[in-house]
Amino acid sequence: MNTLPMENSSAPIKPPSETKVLVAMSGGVDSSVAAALLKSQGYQVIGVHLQLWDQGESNQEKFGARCCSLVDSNDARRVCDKMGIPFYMINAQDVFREKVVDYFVHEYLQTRTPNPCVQCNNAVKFDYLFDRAQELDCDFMATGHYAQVRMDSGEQKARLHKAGDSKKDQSYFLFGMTQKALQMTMMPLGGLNKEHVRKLGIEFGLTQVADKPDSQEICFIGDEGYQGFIEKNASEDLRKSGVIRTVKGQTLGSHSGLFRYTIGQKKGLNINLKEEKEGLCVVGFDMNTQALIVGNESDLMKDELVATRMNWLQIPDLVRPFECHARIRAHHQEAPCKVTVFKNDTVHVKFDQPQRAITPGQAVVFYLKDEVIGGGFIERAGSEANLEALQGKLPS
């Protein structure tokens, strides 16, 4: 069989017969084509599944966009199985309530809108699978990630890239990683595309997984949704209802809690149908009020940014602004902007032109061309993150 060349994160010192490398199977095809490439390239492959949230008994026809199901996890045995390597599953609930679910539901009730993806790869994921790797003895793990880990060898260091693929290009939900993790890290995808790999999964004769549905739902939210979630989840004194109004201070209704709403959404608003017709969406949250704001799609247009909690992958010259690109959400094109580099990890971002529905709690993320420098998690913007006001307020 013909496949292509692997992007790897560095060359390993022994050869592949001698290189033990954890695959992070997720019951997928991604992971499962994955772990097959690097099989038949000769390395010792170990796959382990990492049990997330319990779905119970839950079956592909009511689970099937959502990962972490009983199906999943038969599944990555059963490609391990077909591929004669080990196979190991870890419970990891305990520490992906804390690190995503605990943290999805207190960024909701502090109004802003965490992305759970992004805060499982950087806080479970790769830093879990890095602890249990070097357990295992391995000499690296791999992901089927869509994206791609580059040696600099003049710096001694790894590079993180855009997949070849842009439609599936998963390096936003990477930015979070270390070095050191990076280095250690294989990702066989980054350079093809979903239709070659599931014809590899048919190749490899992984028929079971070859054409399964790729995960789009959080996995630990269920029918209820994620208001029903965090209702659940939250005391009814952090719940608290307010009013809905307008940037002008018009009264239109009310809210049974601000968790309910996210920036730039338009269904769903409790006001009336002549006002919602005209395009009304939220625009802000007043904490001390609790509040709802709405306004037009102007009110959404800012180009300003302060973003904290910063991890730098590469990281440029921080005495003075830098351009570059940044993305504000998983599915936004990045966009041209000057950055400001404060201490205490914190940055201010001025966009070339507006951008729509800048969302505190989001990720952004920055690039320089295709390659990934770091990101951190969005606190404020528009006139809230003017720089000029600000100078006084953050760090220096």
Contents of the next structure:
Amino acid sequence: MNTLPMENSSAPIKPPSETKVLVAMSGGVDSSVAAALLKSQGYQVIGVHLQLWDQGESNQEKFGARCCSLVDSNDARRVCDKMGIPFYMINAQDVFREKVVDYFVHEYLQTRTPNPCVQCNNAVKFDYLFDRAQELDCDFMATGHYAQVRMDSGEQKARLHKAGDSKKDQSYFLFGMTQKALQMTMMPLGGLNKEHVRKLGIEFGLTQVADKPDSQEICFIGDEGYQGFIEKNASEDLRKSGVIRTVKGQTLGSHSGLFRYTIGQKKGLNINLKEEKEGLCVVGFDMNTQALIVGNESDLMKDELVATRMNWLQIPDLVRPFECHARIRAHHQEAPCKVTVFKNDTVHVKFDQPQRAITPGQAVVFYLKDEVIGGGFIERAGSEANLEALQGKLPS
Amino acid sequence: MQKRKPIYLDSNAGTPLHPHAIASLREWIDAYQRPTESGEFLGNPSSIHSHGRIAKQVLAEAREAVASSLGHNTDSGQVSFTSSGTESNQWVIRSVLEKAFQKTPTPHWITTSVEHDSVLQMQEWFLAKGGQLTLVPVDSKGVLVWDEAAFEEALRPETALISMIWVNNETGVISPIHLASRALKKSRREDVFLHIDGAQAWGKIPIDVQALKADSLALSGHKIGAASGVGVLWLKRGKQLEFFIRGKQERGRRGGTENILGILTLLAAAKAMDPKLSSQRLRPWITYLETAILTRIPEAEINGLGAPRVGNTLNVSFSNLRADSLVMALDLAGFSISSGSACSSGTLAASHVLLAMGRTQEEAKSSLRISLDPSFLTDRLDDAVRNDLDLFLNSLEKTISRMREVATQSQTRKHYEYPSYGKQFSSDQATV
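Could the form predicted together with its partner chain be shown next, to go alongside the form predicted alone?
Up next: the whole complex, starting with the chain shown before.
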């Protein structure tokens, strides 16, 4: 059997046979192979499936291949049966609703575009489940994430790096981990690519999960889409309609709730002027008048942002601006920038080149080469042209 | 994970097979292994031929053994085999109440607030159909607070059913079920059906159905050392139930070929049953655990302390911890145990029994149920038994102190502060 690139993970002090590892198992191929790899290396593996969302019986067909369906929990259980791993289900629906689902709805109502996977990692996997792992006296927690934890033995610190397979890299979603959680986390797939993982799945005899498709959409949203979900979950008073206005102040039409839009969106704009329609996209929101602001591609290009609720995996320079790369959404190619850290948990980022559609609510994650040094949530974007908007957010 | 064999402390969920049940299975194994040579194995009890007859004989013997475990001169003809205690409970409840719905759109059912899940399910069904439910409350010890007069007062013209759990599966508290039968007798309400869920009473306290004055009694095989998949319904002579499963088996009361191997184990277990002796032998160990837990573990509270309880069950709440983690941690340490009833321990729901006893949501999510059966003592010296229980107590003490430490750390850990978007939004926008 293939050996695991364990030198990339934080090195356990005890031998594997005495090291207890809780593996967070979704029922997908990644976490299943992660558990099988650790088991084959002699670790004391415990499989835990978090029940996060009750899709209801009527949705079972639809949700068949998704996160936290009955099918998935059963797959996780069968993988554990096969590998001789004790398996438990934990009902985390309350914490998931509060910390991920309600947050998701609130953010959209605030004209921000949330990333629920970031939130789930921060509040559910590496907080709630992390506590559970300690309650069960586990030395480590392991996940099927594509990212790498490296132990810096000199500094006694763990470092978070991108995955070996840049196509699958999930380090962006993990910037919110604490140093303690990082030191106690294994990500056995960090150095592998997806094809390799599927092959390992077959080699381990996990035929049930080896061919399962990757989860794509947001796990708690079904056919109704995110807009329908918010309609169902937020009262009408919080979903006001308004006008669509250009950056220059011209009214072009109306909309039925700002939560339906995100920065850079082109589809679904209900605009009357046919000749103007081409090339128009959402460039902002006016919360006071509930107006949707549209403009051209060029209006989307901004080179500054302010972010708050920061988490640092490496202590940043608190006096001088420092240079690094920043990723502003999950599928963004991180871009060079200068970061200034303010005391009140706020940073100002100045990109070397303007970036398209910097979106409030999304996470901005800072990289030094392949290493995640920290991140936070985008509050607002700006450019030289509207610096006053930025300055409002910065401490004087 | 653990080096020694796991220790089983969850008999109220299901006991291991009684040694006599294993012996009787063994006796038949050879016959099954060489069906052509042996000449006889347990066939279908409904068949006319010898294979069928011998199976029918096992059925009859099992019926007689069950009947004699329910008091002297109990008629074995009133004993039916079902698939489970759940089926027995639901068969009666559904049959009685469906008949009642034919007479009135709003029939009335009196039951307790501490019933088993199989009865809770029927309560939902009943309410959805428009029935009226009266739940008898319990006090903080888990004891029914009603006296005979209260039962009498609660009776309405449309009351069709009183059903009560005899021994609570979570706490082991024994209910004074005679109060209901006395109230019915006094008020001369022969039309009201009295059903007792005796699943956790069987084998733990002596049962005499004559003295019980009930119309039916539900029992379960895997609580007394038989295989799971066999239940019993005792029905008073003269009482009739609607079909739950139609068929000619069980004297035309319940369809489906009988679970003959399961019933074979039930025959042996029922014959071997000695409630007085097992209670007498187990109670000192439960007391031993109770005392040790209260001495060694801070903020532990025995549920049902001071109430009449069976000798094999101990239910204890620990402050500031999640029972599902505790059950998992103890399992990893090699102890099989559950939090509350097995039916609800797949997920962490607060125990409705503890809530009915006035516990908070938190307390009702932090309870552990320890239950023993005679097999725990069989062929073992007291020292060996004490050794197992001490191992458990050590592990429990260590686990709880670790879990409480994690909880404290977690509370002091820096959390992200989630802004109250909802509030901010509504107050800001109210003036727009």
